[in-house]
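Only one chain is shown below, in structure tokens, and it's the form predicted alone.
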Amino acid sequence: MTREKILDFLKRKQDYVSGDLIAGRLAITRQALWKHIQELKDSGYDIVAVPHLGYKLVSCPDRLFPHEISSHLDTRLIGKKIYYFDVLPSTMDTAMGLGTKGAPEGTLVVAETQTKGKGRLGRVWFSPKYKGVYLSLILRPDILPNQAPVLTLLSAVAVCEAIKEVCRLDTQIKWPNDIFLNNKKIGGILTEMAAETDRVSFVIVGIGLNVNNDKKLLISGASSLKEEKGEPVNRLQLLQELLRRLESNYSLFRKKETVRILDKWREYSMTLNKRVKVYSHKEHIEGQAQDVDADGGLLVRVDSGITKKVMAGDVVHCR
């Protein structure tokens, strides 16, 4: 787009780009280029007009524009189609009539803020604008329905491979989708599929991070990377290194090297060799979390020495 090409003149230069160079590069007259750079201004770019120099790019504003994030993305699957919202009720709900429309896998819906953000089991997930990352997956991938639980697990693999990279900070998963910063949690991971008996025909992942939320805008018990950091995080950088992680995880799963994801879901993992008790809607257990299976399962020993699989539960960890 014509928007986004005079963009990356701005961008390439440190100084005063010509206006008759842009224009003559674009093949655009100057009254179209004034109305496309009016336009970007109005999106929050500054940029500057001097007469007899041109235009000057100062700053870009806080947003997680699609040409943003593709600019300098290079994944191949994840990301390539990007739906972006200032105000969405559900990045979730979006994704899936998308998906169910035929969306290609690798399509990522953003919003900028949610009026119904989801969470686990009905609950839900509070979407400050321009604060948090909030963002919805569609992957294809050709597996049988009971297999679908450990893009859950590689995801929050890529969350916190993702905030080690651009943070500096070591997060830890909680089984089986949050994730914890010094005991707070600063996002969770919903997934949600459309199946028939022997096959996936789309899976959705849902992730949301508190990212530059301020404290007196957090609940009880949750934090935020700047809160954490003690500055704020630039969101696009980590939203670029999100995708890239999660294409380098879901590549794994492809090949058929889940044992890979799993070894380091355990790295990450703060429920493994914890007490804990589980509630589910068919029963509450109470023993020690030993491992994660193949499926990604939760595997609890409990006090009577029998060890029980647990494919879905609240979790909570013993003191």
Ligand code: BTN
Contents of the next structure:
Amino acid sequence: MTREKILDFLKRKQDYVSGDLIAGRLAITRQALWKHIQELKDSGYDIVAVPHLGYKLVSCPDRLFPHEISSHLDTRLIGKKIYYFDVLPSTMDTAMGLGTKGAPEGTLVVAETQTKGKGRLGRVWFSPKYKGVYLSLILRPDILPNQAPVLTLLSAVAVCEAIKEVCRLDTQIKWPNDIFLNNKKIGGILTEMAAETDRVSFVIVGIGLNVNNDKKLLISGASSLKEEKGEPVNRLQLLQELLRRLESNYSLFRKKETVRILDKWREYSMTLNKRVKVYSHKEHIEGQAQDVDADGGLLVRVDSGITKKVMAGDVVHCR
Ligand code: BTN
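Here we have the form predicted alone; I need the corresponding form predicted together with the ligand.
Everything in the complex follows now, all chains and molecules, and the chain you saw is the first one.
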């Protein structure tokens, strides 16, 4: 707490602040202040100390520290409780464990890297350290399991909105939840659910974004915000905006205004009105992607003229 307050002081002043002043305001000794400053320096904050002038914050580390995420974050639910890790196998497993133990709705798990990042359909999500945003969010909506896919759609909308706001880039969604930029994948969403009989107990929304990844470390067909924008992106600002957008879209969902989420999803969609091949565990179908319905399912008009609804699977755009 004290360290956060010291940081706040230094950030607001953007110049030298006398040690006496900070110590006095926080009612701590000069030695205690010095110790806190050393700890801040150890975690990457560049703080210079000049006799008679005091301390000055030169730069902050590129880290998603919880106190930085919470700073000036005005959400009421999303990210109110944050678990931060330098390294985790997967934020999904940690969030699942926390959810099972009763962690409140809105609890956020963030990691700087994942050693076993999980993608959809059993794939791996490459999570290089300090390059991306890797998070899992615990939600406890009062819904039936078949309504859960809408949470994925609303998360995809939140991602596109946040990227637009922070990076001024126009992303698109490939059904159900791949985030594309200039026809290259830059993010994905994985949703897992814990349900009891016919009621959802909680849902984990996992979001992975390639933010400052270098081209040479990206697989073919993938890119990062930095590569497409031509300059690095502030991961912290992006994450904060993402939490705000998740909160506003989740609030629409809770007010049963799913129609508004779907309308936004349609605007961001790169799948609708395309000829698609859908590979699901049940069947392979080919046809025209027509719409998403209120459950988040994709409606595909196959060549016989029938419209089929797909709830999960891999989509390939034919043209
Ligand atoms: C996909 O497009 O296949 C979904 C990728 C989801 C990746 C994120 S990164 C944070 C969270 N933890 C994981 O292990 N996976 C999700």
